[in-house]
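Just the one chain here, laid out as structure tokens, in the form predicted alone.
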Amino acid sequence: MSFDELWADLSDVGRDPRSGGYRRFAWTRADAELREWFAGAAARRGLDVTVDRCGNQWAWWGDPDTGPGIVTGSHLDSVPDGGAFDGPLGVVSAFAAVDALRDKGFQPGRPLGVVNFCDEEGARFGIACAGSRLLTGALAPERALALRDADGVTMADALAAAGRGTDVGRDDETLRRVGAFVELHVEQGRGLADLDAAPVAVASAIWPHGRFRADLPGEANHAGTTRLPDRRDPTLAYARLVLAARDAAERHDAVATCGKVRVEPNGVNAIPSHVTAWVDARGPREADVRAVLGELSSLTERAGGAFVEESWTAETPFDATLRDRLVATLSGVPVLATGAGHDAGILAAQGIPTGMIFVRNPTGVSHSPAEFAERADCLAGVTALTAVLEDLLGAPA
């Protein structure tokens, strides 16, 4: 199958007809369809599929236990109303690269794996890169299984409903099979578009970033009969938090986003009893990001609330030797850092040699239906990934 055929196969899975975006959440019906698609794409290529303890899917060309091998791929899940390219472009390009290598008669000197990491976006349970974090031991199984989605369903219950067990956790057998990992991904900003040069780039590092929860208490009351001085309205504290996040981020050369909020009881004519808000903060330097979070924590505490860390990822540089090898193979393409988190960063933090290839995004928009990459640039990404894999796997037969 061609890149276009592979891409078309995925186009309708989990797509919301109203927004045009995707709702591909972990351990849902859409996720099951995506996993079936991955297994089918692997089977058509004669690749052996394994599933690790955490539900991540691996398709192998060659015996992975004779490795360690070279692995490529990404994820297939999405944020709410996400774009088509974030994640799937890397998986589709991986299968297309396998096809390209075979078309030229290439025989890998070591195993080649294609991976579909599960729950990378954390859209359902709130922890990004949950599949790779569990795999590497960066996320404790007991914490993961107790996470709840917006409907109160725990991850343990969701796994059971999807026909999977709850024996999740670090999987050393799988990790031993990964000698190096290269993830192709659409760029999620304007780095390449503003350069107006090559359609692909190589990543240097992932910015430090964290997700925090602000719990803001109030007192439920009637919207029409409660005088303003008598109100304990937590939405006022939330409004101050949103403005403070923007102000602190500007002063500290970082970015901060209040993108998710839960208001209780969420009635038009009721003063809320509680607001739960989430803050995502990132930046080139950890000290600056921590400074932003420190200000928001103090503000929350002054409002009588609590500011709780849900996840934190330190700055993650990619393996310098592998990075330089990718740049040399791709004839001196640009090198960019990124503020977006990826499974590649989780593996890199575990000491696995890891690299990333970015494909140009002309809109600079991501996590939105407007996310885009030109077909020619996608094909350039496949060509780049194919060249990198050929170099890392050894000389052709």
The other form holds:
2 protein chains.
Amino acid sequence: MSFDELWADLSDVGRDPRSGGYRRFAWTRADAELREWFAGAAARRGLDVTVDRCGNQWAWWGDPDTGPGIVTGSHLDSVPDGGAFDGPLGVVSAFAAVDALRDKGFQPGRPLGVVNFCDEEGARFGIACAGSRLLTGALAPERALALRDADGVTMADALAAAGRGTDVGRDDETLRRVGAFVELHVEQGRGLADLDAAPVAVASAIWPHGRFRADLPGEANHAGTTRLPDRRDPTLAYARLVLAARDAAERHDAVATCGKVRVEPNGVNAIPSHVTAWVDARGPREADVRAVLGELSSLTERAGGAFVEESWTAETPFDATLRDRLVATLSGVPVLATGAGHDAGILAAQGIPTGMIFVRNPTGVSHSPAEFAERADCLAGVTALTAVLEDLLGAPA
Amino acid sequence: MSFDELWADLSDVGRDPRSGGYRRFAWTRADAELREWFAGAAARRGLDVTVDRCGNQWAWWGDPDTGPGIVTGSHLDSVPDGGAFDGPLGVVSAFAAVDALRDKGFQPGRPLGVVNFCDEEGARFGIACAGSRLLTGALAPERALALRDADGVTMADALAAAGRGTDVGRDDETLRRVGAFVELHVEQGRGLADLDAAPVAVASAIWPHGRFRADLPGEANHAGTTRLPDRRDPTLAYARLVLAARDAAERHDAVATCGKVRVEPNGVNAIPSHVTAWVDARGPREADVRAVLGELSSLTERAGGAFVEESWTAETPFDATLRDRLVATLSGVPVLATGAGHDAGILAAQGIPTGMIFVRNPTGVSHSPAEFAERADCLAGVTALTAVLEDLLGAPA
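I would like to compare: after the form predicted alone, may I see the structure of the form predicted in complex with a further copy of the same chain?
Below, the chain from earlier opens the complete complex, with every other chain and molecule after it.
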């Protein structure tokens, strides 16, 4: 069975033996293995692989220049200690849907593309959906290339080390091939599980969301000999920021998370010289999210620090016509908004008709080694994606 | 001039070009360079170098087995981004004092040792004064050897990689040679600077102090899709711990510092699965420090975590007879207690007559690249140490 084989092939790539989670970061050795896997899966199906100038991989059934075509797929990279499903489920399901269409003798009326967007999680360089943002021009090439990972390596150097050029940027030739994009993804909350109605849903919109960085200055000093009034300890401001983020999110119907921090020099007996804290904030309404961020910005500035926007994505509603067509094809499955960003959202913001299919997540856990979806639900996802593609590919371009 | 030459030789070893501070961690390449420097400085003075089973280096003027002798020195390792003075000033001043004694034609009546205690800061494996604690048996060898650094390397493996054996442990033969120990050290607070009376002081006692670890469990999850009530976010408990440490220290006349933290997986868009936080607590009175720690332990346990003692050192008064003799030799310089731990404190706790000489620190800043002492004050320290050694070495064993 094709889905299980594809899935099993991926299960060891980039897995951390201690956590059981995945560490599949952009342009690393694990990423190279994932890209080889993608090329191999495409080759075994006779699909032509192209790589756009930003490094995203495209496998085409039919000549993409006779399109525009219908594209499906997702990403293969992960957050630190991420789960197996976030990303790979969409790519594996795409190949499995190609197999299902061929098994039933279907002949597409327009080209079908399977895509692997690179660097979706932003785990290495800090900007999510870097591959699709570069492709669409939403991220400036010079800014992206100068981003540094935790070891100080720039994206430019990482691309070069991975054998890629640095001629990244908006790629109109590639974008013209995409008549519509449908991304299948494991749900990352409990929307479907709580409804208890169906194994799949269709997305309505992606919440507005952003990443912000608080630079909190201090003064390094000895933990034993420096009197409390003489200290400039930035961990105090950091602690207030963490608690304020939660409190403000509760009051404003949003979510805010301080998942990453860097303390310098991070020694037990040294008052830190600097704390860098990152805040991820999202919610159904932009005004509410902005209210949370405003409070955190004020708090940071009162502490003598700077609160810097690293990325911001406005609310992204998916194409209403395509959404309704997906729901009709799938016999009235639920429609849900999501707090997670996706490459589908980046393409939708460019006016490309875009939709998403979510597969039920029984615990709602994601970005964790414990992320899970039932095999039966994953297969229901493949069936749904196959039906959607059959419908869209049968229509004239 | 010997002091300046010795000082200049050390200035580039293990220096981080970005911070300007030192990263001289036990059993690293930088540490090996420092040990070579020590052996070279001893050799140029015709001192015999021995290394005890714990890796501490001893340079002897005279046959140590005719002792017990008088020992001076300090350590050469550093905290992350540490200053130039903390440790090295005591070793450099020791060699400079040997030179000064010889310049005046002094013939010691008993052996003089210069020591470089290894791994004093505990920056790599988390236990301060590891070299002197192992030497005296205050730290169990099996516990020390199993300690791991941030990369998961054990102390046993680090010793082996540095060409050392792992037969560490109490070394009576070495300890018998130490009739008295006088450690010169830069002051790490503003006691001397605030008194504005003298460039050097004599230590009365080391405050009781300890290191504790709070293990705060959470549940990894997606930062965008996990509803606030469904979260188990350990950064909230960590933030409360940081603020409670400061608040409790203020109420109990103590100091407490959360200088080091490890967040897992430390991704911007992932709720952390675990936070490990370290607390350094000290103060003039043990009951007060214990009161602070009791509050932090309760808070950690209420958050479902564990509050673990990594090390504890009771108040360590220095030998009163030796202290008075140092003060008399130095014409009534001030006597100060200190919040910083030292190898001198470890030896004092073993009943070895031990004293300390502090050199004025104009800003009080330590454990920072900005740590500083005036050259004139350092030379006054050498003069003071020379006088003290001349006095002690002239006396019969």
